[in-house]
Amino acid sequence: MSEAVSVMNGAERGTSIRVRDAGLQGMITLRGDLSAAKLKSAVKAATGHAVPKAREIAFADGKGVAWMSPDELLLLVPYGEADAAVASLEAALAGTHSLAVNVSDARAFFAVEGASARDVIAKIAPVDMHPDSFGPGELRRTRMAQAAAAFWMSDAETIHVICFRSVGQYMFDLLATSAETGAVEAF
């Protein structure tokens, strides 16, 4: 069996604004009734985090849960634990209308780091990146140039980006090019 590698295999670009492949990350799409006690309990057991409010994420130490839509969450767990987490979710949610799928190998995971990280995203996504409009703990699903993506800030200078693995090279190059062209200084 082959060993899994991330889409950009650890690549990094930039100095004052660094764009890097954030490595392998376990990702599970979970669909169901987000208000159901059974689902909330299963999510907490899998990630250590409660189901977040709309357009929010709780993420720390490689584990988290992101609100993706009114009936969908993205659970983040260590890569090697994703299959076991899916099995636990399926067992905990047996008899309920739900779906848990390991999508880890279908996604790419990047980090944009630096004082002007907001500028990098503002140039390529139709999202208000002003600190009064978007901050740590919030999540957005959008398009970055022509690619579907989701992103969140873990702190004032770090933005995490998830996209389909099939556009991983494009996304990495897009983020790196945006970082190289400098800050827009609008914030």
Second form
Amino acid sequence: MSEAVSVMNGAERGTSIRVRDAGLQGMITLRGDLSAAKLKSAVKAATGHAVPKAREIAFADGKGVAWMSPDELLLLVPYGEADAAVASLEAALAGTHSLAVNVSDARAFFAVEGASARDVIAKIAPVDMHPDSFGPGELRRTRMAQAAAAFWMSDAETIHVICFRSVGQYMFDLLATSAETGAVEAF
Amino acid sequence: MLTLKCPYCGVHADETELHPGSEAHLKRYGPGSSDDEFEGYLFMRENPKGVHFERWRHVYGCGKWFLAARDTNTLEVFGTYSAQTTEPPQEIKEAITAKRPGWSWREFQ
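Could you switch over to the form predicted in complex with its partner chain, since the one displayed so far is the form predicted alone?
After this comes the whole thing, all chains and molecules, with the earlier chain placed first.
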């Protein structure tokens, strides 16, 4: 088996605002009826978190669950555990209308860190990044310049970005360029 | 720039986050219908200066289709609602009536 490598292979850029490839992260797309008890308990077993409310994410120590749409969740697990997690999800959800897929290798995962992390995103996404409108615990699916992306904040100075791996280089350069020109001091 | 609230995820989505999907509330005429009905379903579209109903897809967000009522002239948005309906909900109709008394669009008024 070949060695798995994340899209930018751990690259980092910037000093006051740091943009880095956050490495390999196991990601599982789970679609189904989010209100079903079977699905709720399967998600709890796989990630240790309950199904979040709309537009929210629960994430701690490499495991998490994010609300992506009314019938879709993104489960975050350690990279090596993704296949096993999919197998146990499929077993738990057998017979129900649902779908679990390991998409770890189809995604890129970045982190933007620094006091002006909000500004970096505000410049490239049509999202109100004011602390009153968006804060830790929320997940936003949107576009960043020309590519689809999702992001959340783990604290006031750290933003995690997920996008398709095929646009990983574009996204990294975009975030780095946005970070380079510094804060817009809008918040 | 249009900002529509997605009724599924509740995000106030900028126009660039959405994909337009033409007119809302089209009734499909398929096999067994007359040529005129089929032509109307396939080609005949409203092009009003004023109240209009459209389909939109929250393509960069939750990916769901929804319907929106807006004014094509002023870009004022009267409301957005679920696509799982064959006519605008009462509160949307009332919101339009409050701003544009006497409006009509196809069979709705």
